[in-house]
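Okay, so here's just one chain, in structure tokens, the form predicted on its own.
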Amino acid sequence: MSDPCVQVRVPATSANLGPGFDSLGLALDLWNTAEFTLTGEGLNITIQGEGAARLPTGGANHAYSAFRRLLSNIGQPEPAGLRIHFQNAIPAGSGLGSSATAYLMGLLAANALHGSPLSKDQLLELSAEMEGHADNVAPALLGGLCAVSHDDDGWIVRRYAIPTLQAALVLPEVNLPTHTARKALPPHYTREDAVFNLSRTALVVDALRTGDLALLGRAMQDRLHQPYRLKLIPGAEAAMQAARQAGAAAVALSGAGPSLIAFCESGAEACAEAMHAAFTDRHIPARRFLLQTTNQGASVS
């Protein structure tokens, strides 16, 4: 008899989307996959692709931590052995939701291997608890565009299917951990800045739902996080301006950065090249990605 095994597939995500600070996230057609096999041989984690040289392959691995967390929640003992093999396409520490992807992989695999006792809503609550917020885990789990909020009863999530949109991303070689990006934010904001963002967040949702890139270009502006985080990414403001000049309808930081995401009616390759050139002109290595949005979320087989 073969060892119990499942395969998990989870997409990259881009959170914030300009004014939707900690409340909006979007799934992208870039995927991490992993195979989880219950064995009797201890822990064996292997990684191919993105992060292979630096992601932990022991007990500190996010997916393994999430796997154990779910077992604890459902009152199951840890397995005698577990083999996990990752095939990663999402760069780690990029602003594309790689940590949310890892947590979801572990939770989904453990859930599936133990009879799926937890619902999607419960898995979302648990993954958001581990991640600290839901703006990445919600679209990674559900696909599409997700709006999230939190109250005393837990997370409120609304998921929207959207038309397929072209996205150019550039990832500069800048070390910007999320905790560093959060420390850059001020402790207080003016009413004017709060209203500026509130009034645009609803418009970003409508623009993405309808594929209205002209509206997205006007609405995808921010005063709560981007002005402070862009200062931590040399060349980022010039890259955003270059993307607009190359025809991008809207440009924003992806999550906390350092990636930039540009939405394009056409010519996504030219927008990516323009952003890339803005960084390389400042002697900052950068990578380009040509992606699409996706309405597909995580899957287990």
Ligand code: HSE
The other form holds:
Amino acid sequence: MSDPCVQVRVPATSANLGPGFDSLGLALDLWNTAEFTLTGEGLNITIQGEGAARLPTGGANHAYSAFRRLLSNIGQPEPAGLRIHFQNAIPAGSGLGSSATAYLMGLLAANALHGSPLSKDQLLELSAEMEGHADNVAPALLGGLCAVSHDDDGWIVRRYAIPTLQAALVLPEVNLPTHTARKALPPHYTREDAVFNLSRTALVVDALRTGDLALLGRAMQDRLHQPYRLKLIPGAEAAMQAARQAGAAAVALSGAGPSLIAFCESGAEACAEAMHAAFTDRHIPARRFLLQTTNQGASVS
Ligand code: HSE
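Switching conditions: you have the form predicted on its own, so give me the form predicted together with the ligand.
Below is the entire complex, every chain and molecule, led by the chain shown above.
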């Protein structure tokens, strides 16, 4: 008999979407996949593609931690042996939710290999707890656009299917871990800034649900995190301006950065090129991505 094995596939995500700090995220058509096999003994983790040189392949691997976490949650012993092979297309540490994909892959695989005892809601709670926020894990699990909030009973998530939108992304070679990008934020905000973001967040949801890029362009503005984080990414403000000049309808920092995401009616390639040039003109190497939003979320087979 062959060893029990499952394959999981989880999309990239872009969180915040301008004003929706820690509250909004959407799924992008770029995928990390992994095969999990229960084996006789030992842990064997191999990584191909993005992050192969830098992501841990031992006990500190996020997907492996999540796999163990699920087993402990359902009261099952750790497996005698586990092999995980990743095929990653999502750049690590980029603001595209790669750590959220890793936690979800581990949880989904462990759940599927043990008869699926946990519901999607429970998997979402666990993954959000491991990740620290739900704005990446929710759209990675469910696809589409997700609005997330938290209260004493756990995470409140609403998922919306959205029209397919074209997105140009640029990822500068700048090291900006999420915890550093969070430390850059002030402890308090003015009422004006709070209202500025509140009023636009609802409009961003409406613009994305209806594909109204003109509205998105007016609403995708932020005063809670981008002004502080863009300063940590040399060339980012110029790249956002270049994207708008090249015809982007709206542009935002993707998650905590350092990547930027621009939504385009047309000409996404020119927009990606313009953002790229803003970084390379400053001698900062950068990569371009042309992606689409997706309503598909994570899957297990
Ligand atoms: N919303 C988080 C932040 C990143 O901006 O710090 C994604 O979880």
